[in-house]
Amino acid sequence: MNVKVNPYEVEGKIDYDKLIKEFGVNKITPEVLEEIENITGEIHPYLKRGIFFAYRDLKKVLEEYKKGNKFFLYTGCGPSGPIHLGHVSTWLFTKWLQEKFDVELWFQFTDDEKFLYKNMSYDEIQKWTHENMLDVIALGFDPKKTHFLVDTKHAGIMYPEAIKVAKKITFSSIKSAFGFTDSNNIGSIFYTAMQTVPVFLPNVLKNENKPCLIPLGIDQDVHFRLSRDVVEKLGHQKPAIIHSKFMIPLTGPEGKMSSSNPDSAIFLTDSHEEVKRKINKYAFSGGRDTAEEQRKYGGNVEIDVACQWLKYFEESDKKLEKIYEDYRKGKLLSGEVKKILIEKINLFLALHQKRRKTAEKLLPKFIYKS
């Protein structure tokens, strides 16, 4: 299978040294995570175990929030579906972000980008943007330092700033990043403009020149790599990036998770008996054809969906590395690490179902007032 990574298709093995290269950003070090834990006290899980791993100009942040120049939190969420896991994990980090720093998060709700690509309706799109809000809220954002931005609610104050980008973005810029052809529809050529406008609209709103630091995943980078330059060409900084590896899809080590294949993820919204279900039938084994070869020549980790997931909801870095080794030297069966990996999910999906049916009364104080 061919390889692909852009915000639209993410398909095969994914290399990320390649990526790096490729991409042009640069590798997360020791010392980038040094500097981070002197400043925070403590190192997130998902930067040891490297999910997030490489980063534009995060380096120019971080010494910019030493001398007391507070950055903002830039992240999103394209609404044509319900939430899964692998969403999750950038916003998780996200929310880590703004309380250990203390900054404000500007979220962006995507739906124009959703009506334009998918074969979905208006109305369709508008009902998923309302309900991702609610699992967005549910994950414990601080309301009064966090802004809901919808495209097309906020047109107001985000059009006249997306015309200014698109003006400097040519459509051959656009054609060749994203592999369009002249039978893409207009709005689509126009969407990376409106994308790029949060990584300066709350400078705008406020008359101020903060920098911006945008958790994402590597496979949104192209919207930035487009706009950086034309960002500062308009008189604001470049934003800088912390990107994200993919979280494996459920029925195989490959590619990343999907909405449109429910057989491939975990949703905000699975109940305990379906997460159960689904892990046990469809998360791909790294283990042996029987249990006694398990046991004897161990299994392999590395393409383990259990083993890799518990990445992102083991916090103790002992117990993760304990499940491994036995993993490895077969004293623990796949079956064994995917009931271990049922029970942590669905304890997280208890805490934020609960949390998610008082989200409705608290989305009046998200949604940004312009």
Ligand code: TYM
Given for the second form:
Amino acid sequence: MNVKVNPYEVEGKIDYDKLIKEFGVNKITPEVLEEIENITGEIHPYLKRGIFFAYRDLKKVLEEYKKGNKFFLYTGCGPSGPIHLGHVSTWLFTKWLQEKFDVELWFQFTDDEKFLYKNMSYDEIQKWTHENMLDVIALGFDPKKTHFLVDTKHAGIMYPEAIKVAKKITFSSIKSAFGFTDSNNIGSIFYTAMQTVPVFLPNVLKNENKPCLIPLGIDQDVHFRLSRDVVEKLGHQKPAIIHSKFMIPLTGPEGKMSSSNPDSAIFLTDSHEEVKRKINKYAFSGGRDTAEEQRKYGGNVEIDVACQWLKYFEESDKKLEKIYEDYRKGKLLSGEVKKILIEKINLFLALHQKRRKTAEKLLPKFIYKS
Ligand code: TYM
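Can I get the form predicted in complex with ligand TYM as well, since the one above is the form predicted on its own?
The complete assembly is shown below, putting the previous chain first.
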């Protein structure tokens, strides 16, 4: 199968080293980790474990930070369905960056994008925008330092900037970047301009010139590959980016967890029973056919979804390594690793779902008011 990695299609077995070359990004090296640790005093497990694995211009941003020049963070969500654990992994890391660097976060909800790309009504997309905002709030971002931008609601401040970006991107570059044909609607052709705006909008609003750092899943890189140069031509700084690998789907060792395939994903609104059922039923196993064979020959942690997902949920390196070692040696069976994972995820979801109940009240504090 052909490998495809763009915001609208992720397919095939992804070779991340190859992607680094193809996309022209840099690999996160131990030296970069050290630079981060010098500032933050610790290294997030997602960095240590190679989940966040690549960057653009990150060193520059860190250098400036050390001189006392803060950056702001920018990331986003395309609201067309429930939030799953894959989305959350990038946002939990974003939250860590916000706390450690003590910086502002601009969070874009691209209701326009999802309306244009999905076969869904405007009202349905608005419903998901609201629901997704509640989940983002429940993750615990600081309301004093986090600003939500909703494309259709903040069009008044975004559109004048979006047309400046759009004027400098040709149809032919959009076409080749996304594989568009004559049958794509004209809104989708314009959309990259909207996703570019928050890269510099805070500076326009506050008359500042701070650098921007974007944590994202690598599928989103395409938009910024198209627009980084444009941003500079408009007199702003190119954004720095830090890229995440994909959280794999429940059903297999390849590709990405996605809302369009509910069996592949755990949603933040799933009940404890649902989590248990999905993992037990669908989690792709790296184990042997029988418990007896597993005890004798051991299993493959690299393709076992429960083992791989524990990278996101088991904070202790020691415990994780022990689970891997036992699984490889056949001391742990697939069902037993699944049980550990189910407990970890349900613990996380219990807290999240409790916080989500009070998120509605906090919403006005998060929505940007000019
Ligand atoms: P969306 O809603 O598709 O995804 C939101 C964020 O989650 C990441 N993501 C994943 N990360 C790891 N594993 C997965 N399985 C997985 N699935 C999704 C995405 O890469 C993304 O970072 N157009 C965007 C919204 C957006 C945005 C941005 C994203 C607007 N501005 C700036 C990142 C940065 C979208 O539809 O994302």
